[in-house]
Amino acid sequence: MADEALFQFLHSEIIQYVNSVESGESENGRCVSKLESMGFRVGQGLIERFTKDTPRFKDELDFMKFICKDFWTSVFKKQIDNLRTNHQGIYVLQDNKFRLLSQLSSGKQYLEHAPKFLAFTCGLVRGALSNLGVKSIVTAEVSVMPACKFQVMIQKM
């Protein structure tokens, strides 16, 4: 429980400092991206750790089921509810009560500032599948706080 405190405190406080540095309104988008790109680099950290006794994945479904299974309970302490897809390498990954956003009111008023709280677990998720072998765009959306979906495009190579 103390530790799952810590990663929030630790997550509000660097979207606080990243939002501090790239002050103003047109640098929105550069806070996104950078606290994207900090997701990244944990996200391919934590896959080397999560997978080393691993057997191999056999397609990219087994490599999302990991994801929402393995990886997203050890990172937030519950797994995905919900993972969609179309079998053409778009996948929908839900999670009704996510814990990074469950800090801010469920009112409509806080919707702008939810893409600053999910940039860097787009990143995370990201950059694991980065070190699996897969490219993709990694978007997330939300609509009623704290649910939000995460939406991955695998690119095919």
The other form holds:
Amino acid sequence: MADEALFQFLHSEIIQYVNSVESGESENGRCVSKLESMGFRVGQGLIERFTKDTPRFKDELDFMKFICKDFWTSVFKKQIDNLRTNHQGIYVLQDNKFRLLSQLSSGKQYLEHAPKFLAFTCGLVRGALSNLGVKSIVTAEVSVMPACKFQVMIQKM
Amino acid sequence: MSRQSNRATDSKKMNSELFTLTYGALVTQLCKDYENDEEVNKQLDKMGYNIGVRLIEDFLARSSVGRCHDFRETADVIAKVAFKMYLGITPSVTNWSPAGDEFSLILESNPLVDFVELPDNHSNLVYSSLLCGVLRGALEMVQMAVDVRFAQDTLRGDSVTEIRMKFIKRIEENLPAGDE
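The form predicted in complex with the partner chain, contrasted with the form predicted alone above:
Below is the entire complex, every chain and molecule, led by the chain shown above.
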């Protein structure tokens, strides 16, 4: 059973690595998309293992709640603090103390680096939803660390 | 009702799988970025080293282990405390060299390689190279220079995974110039 600290260290190392490989003008963009696609694969795998024995989800809100409670707790040891939706496919997940950001800074320092620390998790959520049969776009925004918001836009097929 | 207990064990399992799957995604990405397996091994080792130099602080803060007096004690702490804390497994310490400066860690199971199979075109890939770097980096921070390598690997057909660790030398604490 791997320890949480180990994952956090690995996550920072991966960001460092991707950063060093992608150097150039659009470096931030490519970094972020590489990290996001890694997260996507991991999210797909994780959700398969986790929901093996859980019953079918009733509706969209049901699995978004699952992501906010069970999924987030498993991965980040806490639940999402606030879930808002417009009931038309857009959900905003607010985490007031996001684990992967708390090591970066508390406040506004290094804000320009925050997207890289959120990209993997965006992919994780998108991957998890994808294997639940839902196509989505997941973005994140942060203004004061370590609080951040993940925005999930469900795409109607 | 049984869903509750499922949830608890699943939660722990999922956490370990998060690390395993993330590591897998990393290795896959490295294989895409680098031409040959040797390069991937080196990169994994380097990343492991960077993790190791930070992990040791986390380890010393969370375990109540004091200074080790000799290499044998170090080996026991690595196997029984560190591996257990971070990977949930306890490898056995065996195959000590007569001089007492080299030993093996035998891992019955390696959490990094759950769900993994090496394809034929990557026969030189030492998948768990990260571990070598972590051990090397962590020990360097406690003044020990060691050489760490995989002697056996279940991914490459062996029955167990064996990590061989050799003590090279003690690293003298570097005082800044001007200190007496």
